[in-house]
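First comes one chain, alone, set out as structure tokens in the form predicted on its own.
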Amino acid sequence: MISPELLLQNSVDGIFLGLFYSLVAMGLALIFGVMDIINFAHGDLLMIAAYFVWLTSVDLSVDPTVTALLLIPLFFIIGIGIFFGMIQPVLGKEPLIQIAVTVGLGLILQNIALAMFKAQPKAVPYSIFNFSYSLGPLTIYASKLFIAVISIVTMYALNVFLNKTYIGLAMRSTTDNREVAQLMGINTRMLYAVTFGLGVALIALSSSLWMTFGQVQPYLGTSFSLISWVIVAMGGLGGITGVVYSGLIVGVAESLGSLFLTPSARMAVVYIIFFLVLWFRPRGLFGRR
């Protein structure tokens, strides 16, 4: 028997769980939304940004957290670079070619992580936030508490930049027409370098809150695309509102469902929640198009 302590307490990691999640998928759900662009390397650039965060707390013994104030302009870059290196041109070509562009990505960066770290998993040795305190039957960690606090403010942040400034608009304008928008003067090559480089930068920050308590490994990137896809898919491109609530459906559905099956199998019930959702509503839970 499960004890309702039990059934709490996993709950409430679901949802800090699933709040992170929504973080991950949502530089690709922008990428995707703005640039009908399906990046695979989507995981792979998020196990890379990892080794950084591991590498720099190792060498300098600088804390995950404040590893983000770095990552993140740098990453910021290195999406812009990517952009006009391989994205830019495959524009407008077959889905086929976009599709091998970044899935060529994703293997040389997971090829370049196992020819430098090799497979073993990797974990910083020290993070400010590794302790945890009860609230009853609760037990909080400070580090998943955390992480869903920088989700929340992450995505209200995010949320602000589409719908008030002119960027965001842009943005917003391109993804429901991108003719229209460039007919009333929205530079769209310029903007999706910004939004490529937008995503990249969230990848990176995702990053550093996972090393406060994960392990990074070359294989990590597959896991988090499969995530961030379903999240992706789930949500039926409904702007931040759709990405946040189905990442809060997968991390509970994970979550919950490790109390039930094998660690290797939980994921199964977040795979059944999603193809339940698409078989009725295909469209995703706040799809629009």
Contents of the next structure:
Amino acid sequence: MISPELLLQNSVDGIFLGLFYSLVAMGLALIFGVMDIINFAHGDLLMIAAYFVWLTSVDLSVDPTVTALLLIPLFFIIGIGIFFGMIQPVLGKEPLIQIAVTVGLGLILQNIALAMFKAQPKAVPYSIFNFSYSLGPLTIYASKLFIAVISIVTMYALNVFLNKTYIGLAMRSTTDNREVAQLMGINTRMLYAVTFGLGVALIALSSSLWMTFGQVQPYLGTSFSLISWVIVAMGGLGGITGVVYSGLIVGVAESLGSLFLTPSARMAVVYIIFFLVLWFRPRGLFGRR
Amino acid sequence: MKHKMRSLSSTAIIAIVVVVIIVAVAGIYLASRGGAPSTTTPTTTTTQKTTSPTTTATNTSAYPKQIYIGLVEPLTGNYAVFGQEAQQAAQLIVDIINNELGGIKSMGGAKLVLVTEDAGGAPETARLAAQKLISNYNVPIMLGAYVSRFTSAMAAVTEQNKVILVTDALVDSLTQQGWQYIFRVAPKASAHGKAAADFVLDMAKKTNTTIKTAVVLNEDSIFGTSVANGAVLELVSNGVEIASHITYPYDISDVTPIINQIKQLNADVLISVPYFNDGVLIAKAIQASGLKFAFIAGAGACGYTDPDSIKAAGDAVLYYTNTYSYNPARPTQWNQKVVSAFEQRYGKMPTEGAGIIFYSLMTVYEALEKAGKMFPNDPLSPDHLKAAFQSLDLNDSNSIAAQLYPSGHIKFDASGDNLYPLTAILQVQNVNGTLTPVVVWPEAQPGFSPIFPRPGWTQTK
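The block above covers the form predicted on its own; next, return the form predicted together with its partner chain.
After this comes the whole thing, all chains and molecules, with the earlier chain placed first.
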């Protein structure tokens, strides 16, 4: 018998998890929305960033969250480097060629991680957020709450960026119609580079948050890639709103699926919802095109 | 028109993404159930090539100069953590046999040559790896493959080709399939679960701690289930109520819902059977939740007490125990020597993956010596080797392999299992400010004793 307290607890945890998933998927949605590039290396970039978090935290004895200050600019530059080195040559090419390039990048990253760090998962053995407190019948995990708050703040900031800044508006207009945006004088090449850099920087932030309670191993990226694609596809290219709602659905479904069925079946619930959404709304919940 | 094309292209992209997600989910599901098609998971195969494969394995007129020993372990993929250590251990033991023991003396000092193949992430890859070792090297004996469903796949090939398979996989049923050429020195999975329960019950009795209820938590592979079932049976037969038996996939990324559920149950003891990935997450989540147990006992040798888990989880795993198929602190001459050599060569303590290979491969050495004596004209024929294995009765005084084994006694029953299995219990303790795994049960290593119940826990019921 599931108590109301447990139902409430799992719902709250699901919301926290969903907000984090939204943040993870945001970079992917941004890149896909602006550039029409399917970045299958998304999760693997998160995995590599998580190794950076682990190395930096352990070497400098700092909390994983602090590493975000270093990692966000670093991965922004790395993202731009990847764009010019690997993505730009396949822009406008067949989707399958783009998939091959990003899948290849993902495999390279996986094997680099395997060679450098072996298969043993790495985790940061301390975090200032590794505690919980009681709120009535609820146990609030500090790390999850912090992650949720940072996710909300980041997505709000991203929303402001996309709506109020020149680059943000350029990104949105390019998302809507690339040719018209080019005719209006937008330098799409640089815009793509910045978009890719920003997407990868968001991944770096996600990895810093993830490492407050999670761990990293060379195959971590696969599950995050899958979840991110589910969120983006389910949200439809509806901007931040679609990703947030979709992320929340995935997070709550996973948490309640674990409660009502078994932890082993939790992802089945997520994928059933995913297929139902696409069955009834093939362009996703907030799809515009 | 162009806009329409882009719209079509976007639809095509979404369709591709959906198809890829379906294939990936199906692949992961099948892989976790043991039926993954080989094409879904790209794997890398590594082979340690030998210098000159000039000899045949079954030379009746003269002893072979070298004997190929196959090793199939997961060197890539989610299980690589154990496979890589097993490979390191195998190379060390082969070097000891060749350089310190002078090879197989009963076969004129024939040297062992280790040939390794990657079992990858799917049973089919393990089967192909076993097939390759037989085709390329005609190996008379093979070891592997840690993961039980990989071993099952390998056994289909080894049985057909009459190759001796000494397995380091622990699922009970592996030796109950009617296979003729399989041997297992290590204690089977249910023995691990039983040992964890026995340890808790024994310590509760010694410390006057009342244990009425337990939660059993295990990753949902055949291995995790076999270990957990061993613990459940032992607990129930000793009057402990199982408040809940929860299973989860080993690659779970967030264990919070499970910990929430456990918290509601208010049980005395948690018996947990993790793999490696999940153990750190569980320990950290329990620590963050403030959940208190009289004791948290791991079972099945994966996670919690190995050096990498301690590094990753920090003091979240303090006082956790786990059952081991190997006792690195066993004070026999050869055990100390091998542990020291492993630490010197690889810079880390040998854990489960290495330990099982230590005594399994040294048992292979003993069997080869025996085969050379029993059947000097054809020592490597499958049935002669099988007879040699079955005739072994090894103990601390007559064998190196036994000195490496927790019970100090190795003798096979008709099914190929060791008649004298024993697991050791390791506990993470704070030794001079460093979290260190120490052997505490059935006999504690000198200078240590089990810490039971967990400090900070008080009996409330």
